[in-house]
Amino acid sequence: MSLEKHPLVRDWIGVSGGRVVVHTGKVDFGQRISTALARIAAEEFALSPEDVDVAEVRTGAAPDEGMTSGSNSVVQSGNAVRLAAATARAAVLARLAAEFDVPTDDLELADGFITHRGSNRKTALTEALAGIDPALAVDPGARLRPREEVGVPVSHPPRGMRAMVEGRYTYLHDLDVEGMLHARPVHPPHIAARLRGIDAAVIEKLEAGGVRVIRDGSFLAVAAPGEWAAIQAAGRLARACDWDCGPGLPEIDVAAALRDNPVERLPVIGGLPEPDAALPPAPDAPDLEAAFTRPYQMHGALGPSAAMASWDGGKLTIHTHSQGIYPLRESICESLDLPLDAVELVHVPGSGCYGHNGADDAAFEAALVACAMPGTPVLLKWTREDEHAFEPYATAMHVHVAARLDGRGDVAAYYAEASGDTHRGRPRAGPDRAGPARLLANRLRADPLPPYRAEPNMNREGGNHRNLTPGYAFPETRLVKRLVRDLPLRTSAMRCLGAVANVFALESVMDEAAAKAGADPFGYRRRYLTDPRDLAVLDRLEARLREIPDPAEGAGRGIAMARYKNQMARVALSVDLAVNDRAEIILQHAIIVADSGRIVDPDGIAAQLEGGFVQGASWALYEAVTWDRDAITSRDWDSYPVIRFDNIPPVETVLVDQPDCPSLGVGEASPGPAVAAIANAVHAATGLRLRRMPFTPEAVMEAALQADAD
């Protein structure tokens, strides 16, 4: 996709300040994808990663790649580097041996240069980049240097790390430009909520004060040249403030909302929707049946979102940290009516997460602000509060499974139903104003939009169908994707989308038919798979928990396995766990092992996978956004607990390398298994089967008193 849409070499490669430059509209918020694409130059090159600079990622300049997501970054915008460079370097290789009139193999590429072994006459490697035509397109078959010409990859610390431990890195919250007020908006109780009016003797004292007050519609906010004066005006102008909050937000019981709001349902073949085939129904009498649930979840960035904004009558720069500036940039434009051309949005790392939080809410917040005082750069920033309350948070889902078993107790039928609300609530431009009714501001302003109303997704292993395809060869599968309609809140992109669930519905119930079926679960597992390399990671972990005790009586030990996306990296995963007096699940053990392909950063790829692991821990043990008709009640870290350090285990990840085959993407592949393999460990500490997420003392008890009475 990013080749089709930029076909050239000078799309991906440069020179600058005489070093190689690296190009992408891929963003770095703590994923490495920055040292993992200048990797990815330098092996093409024969150069150290540190000769490589990567590019600012801004609107105009870099390749318009769309989103950051999808584990997506190095599949495309790694493919298309090494393609680019592998271009490029076949390219001036053959310049160079046609000015010396040699032979293109006896040119040796090292250390930067590029040398004729017979003569030694050599010519520096960016010099002769610079000189490459301007429309080289990018040869899809160019060849790639080997592993053995490349060397295995070895650790290097990820771009930025000394500067962020000495205190030196400079993200989006810490600029500071000349003349630059500080912003903070006023958001209203709740989503709902509608401003009535304001005490206007407020108002005028903060603007004598020197504090500018924003006011379009029901959206709200202050400008003030010091932070902590901005900080000061808001809190006394949300005081000032009359709203009318009308019935509030639904206090509803999600999981029956789930069940039996107005829906959408879609047959799901090969992992893409099917709207013409006729719905399957669920197989009659099963042997196994259970529903799964998620609660909504947030985001739960350490750092609250913000964005710095400036406009000068004719053009508006903003400094954020999306996951998207080219489609954000498209619905402010269309939101401020205004052409592309007048829109320059830059990319600074602020407050990273996996998916959509509040970093495009605040750009166009910031956006609104500096445009009401042209000449003005406006840093904007979000308290805790805000970020709680108002980012868009992963919809709650409910995923029912049954499967039928035949006389051995292997699954001879397998049906799913996932339901929930659209994962698509970025601003992407679309009919109807789709994009701009995406962003929170437009439904506060004095010509207000109305909530984005979700399409279902259509694309493969897509939404709330990502990962409802079982990677095991059932006989026969029935599956189903519903978009639930008429939901509480406001709902987006998190990682992973409907994986999460689905893995941890399907690999929940693996456990179980593989007990009913009297085997163990590496066995059961294995009657299924036919990818070689499936059963490789499976056999990996089989192999090394051989060498490891088994968890001491009391504890339990559970696995799951499962492949993102159905095309992205594979991992199998072990959690070892033991469940407490006071009924709290504690995280003993853990080990990963994970097949990503060609592996470019392995220190990056085990960052990747042991974060997902840790926040898939997180999700399945404390995390789930609670509200009462008022406003949203978890707006900190005691009513939105997360998991903390004293429950974070070793974790120890295996790395299975596939040097000839493509690098695929780890950013989402280790959270599902995570909260299934949990899930059933605590079965085996237990005998309790947890099938509401999280897993906390209380539903740890309420499970244990159900199994008392059943």
Given for the second form:
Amino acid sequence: MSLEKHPLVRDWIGVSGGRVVVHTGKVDFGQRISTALARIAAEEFALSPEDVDVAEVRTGAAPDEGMTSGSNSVVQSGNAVRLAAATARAAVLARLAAEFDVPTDDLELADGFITHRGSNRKTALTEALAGIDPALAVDPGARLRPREEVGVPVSHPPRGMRAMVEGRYTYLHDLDVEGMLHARPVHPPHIAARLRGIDAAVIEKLEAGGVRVIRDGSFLAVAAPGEWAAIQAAGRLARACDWDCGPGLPEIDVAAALRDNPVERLPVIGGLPEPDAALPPAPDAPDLEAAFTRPYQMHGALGPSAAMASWDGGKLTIHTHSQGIYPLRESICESLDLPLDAVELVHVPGSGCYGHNGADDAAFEAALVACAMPGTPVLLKWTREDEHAFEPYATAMHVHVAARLDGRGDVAAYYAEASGDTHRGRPRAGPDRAGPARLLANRLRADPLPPYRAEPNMNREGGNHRNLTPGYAFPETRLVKRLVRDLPLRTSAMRCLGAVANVFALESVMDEAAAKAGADPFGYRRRYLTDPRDLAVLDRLEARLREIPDPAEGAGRGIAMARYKNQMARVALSVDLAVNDRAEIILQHAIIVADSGRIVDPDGIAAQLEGGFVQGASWALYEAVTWDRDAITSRDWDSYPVIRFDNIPPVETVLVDQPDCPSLGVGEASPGPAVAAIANAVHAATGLRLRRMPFTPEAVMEAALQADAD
Amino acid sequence: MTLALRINGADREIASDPETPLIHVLRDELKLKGAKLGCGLEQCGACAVLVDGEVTLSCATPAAVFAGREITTIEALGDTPEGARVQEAFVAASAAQCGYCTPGLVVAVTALLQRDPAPSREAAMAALTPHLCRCGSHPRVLRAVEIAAGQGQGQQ
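Having seen the form predicted alone, the form predicted together with its partner chain:
Below, the chain from earlier opens the complete complex, with every other chain and molecule after it.
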């Protein structure tokens, strides 16, 4: 897809300041894509990764690769960069061979030079690259340097690491330009509240003190010469507001609404929703039946969302940590009725985002403030409370599973129905002002837009049906997805989308079915697996577990596996844990085995797998958005607890390299299996089946009481 | 009356209101942007600095409280052998993803090793529990602690 839109070598590979530069539309938010892309170019050019730069991602200059999401960056940008570099390499070798009048095979590319063996003639690679025909198209069949030539990838420190540990790495939050004002929005108590009025005396006093107050309907912000001044002013202004809170947020049981609300049931076949397919009959007296639920959860970036904007009367420049600068630009232009070429977006790293958080909303809010004060750059930041209360959450989900077993205890039929709200809250342009409607401030401005009404995601392995399809060859499956709308909270894409709840459900049922059949969880899964790479990750995990001691008395071990989107990286993982006297789950050890095709950056892969495990564990054990009629009540790290260092087990990663297979992203491969393996390990330790996230002490106690009652 | 603070070995006259939380004095007035604002509520640890060698959260306490104390920020941490060793260990373990929590963690690990040169894994976990990381770099940070303490290569 990336190459179709940007077919030329110069779209991806350039030279600047005597160095090779990679151009990409994918942005780095800690997942190390820039490290991987530099390494890919370095492999094809026989350079050290340190000798390759990665260009800033800016509208107008960077290739438009849509969103940085879905673990697609190595596949899309990585493939484009590799083929572009390989095409460029072949082109410069051919040209120099002609120039030197020697066979191409007599030229050697090493250490940044192309040298003719047997003579002293040589040319710098960057010089040769600079002379490439600008119209040269990427050759999809270009010869890639095989593993034997490039060698086994070794770990280098990721880009920016030293600056990070020395406090010199520049985040968007750190930008500081001459004449800049700091801005803070003053958000309503909840998204449906409307501003009735503000105490004029307070505004007067603020303005007399050099604070600017910006109001557009119920969108409200302050700008002041310092960050602390802006924080204080926002507090004063908030206390001077009179809000009409209307009926407030619906206090409903979301899991029940997900289960019961009458919405279209879309059959899912081969990973695709097929509205016209006949639904197979509902399960009749299943041998196994259970419902698995996930609450609303938040991305919870450590650094609240921020953006810098400036408006000179004709051009709007926005520095943002959005995952999609081109789609965001379109939606901002549509919102402000500006032509595309009047707005430039520049990506600057923010804090890790894990999906669509407040980044885009903050960028638009910064733009609104900047447009109100031409010529003054504005750095707008959300507070912790803004981020917790106003980011678009991961939807709650409900997955109902039923299975019929045969005489051997094998799954004869598997039924799963996944229900959730939309994962598509990103501000992509579309009919009915779909882009602007998904920017928070447009819900608040004068003449506000109504909430975005999502359509079901019909893509293969999209949204709520991601990993709904089992990776196991069951004789019969009946899979259904349901998009449930009109629920209380705004939702969007978070790491893994529906795969977390779906893998949690499937792998829990596999564990239960294996136990019922008296089979071990490895052997039971093998009954349904034929793909050698699936089997390989499972085998490696089992082999590694044989080498380490069994869990201690009272502790338990669980496993789970998944192939992300049923077509990407494969992960099998194990968790050892114990449940203490206070019903807290204490993680003791984890092993992650992964196959993500050809390895480019082994340390980057391991970091993503480990990070995904830890975040999955945090979702499994701690996280749930809460609210009442008046407001979101999980507004800080006390009311929205997440995993901390006191529950981090040693984590081992084992990477299975496939040098002849395409490289795949791994950012979303481990969280789903992490949740499921924890649930299965809790069963091994206690005999309890936990099916409702998060597995808090209260949930453990409730499961114990339920087990006693049964 | 103006406020004087001793920061990274130098005496600084502070123009900001003494009631300003220390982090804004560091970041806004002195342009020391290494310490990060994560919550302003002393819940996440991103703003940690050393005050008389102790890990101190700078996001809520007024700057005036730190008069007469020795403040060390991440920018000057590498000037001490312990700080430099911890920074090297973080690089060796590549113990960061987005890195927003990293300055606070480097500060906290340096203070930990000054207090306890060979901390157990449990002691390191307890010392770092006030610090959040959302990318899940925790296992690598704990490896960095082992490396900095000279406890093998921190490999598992």
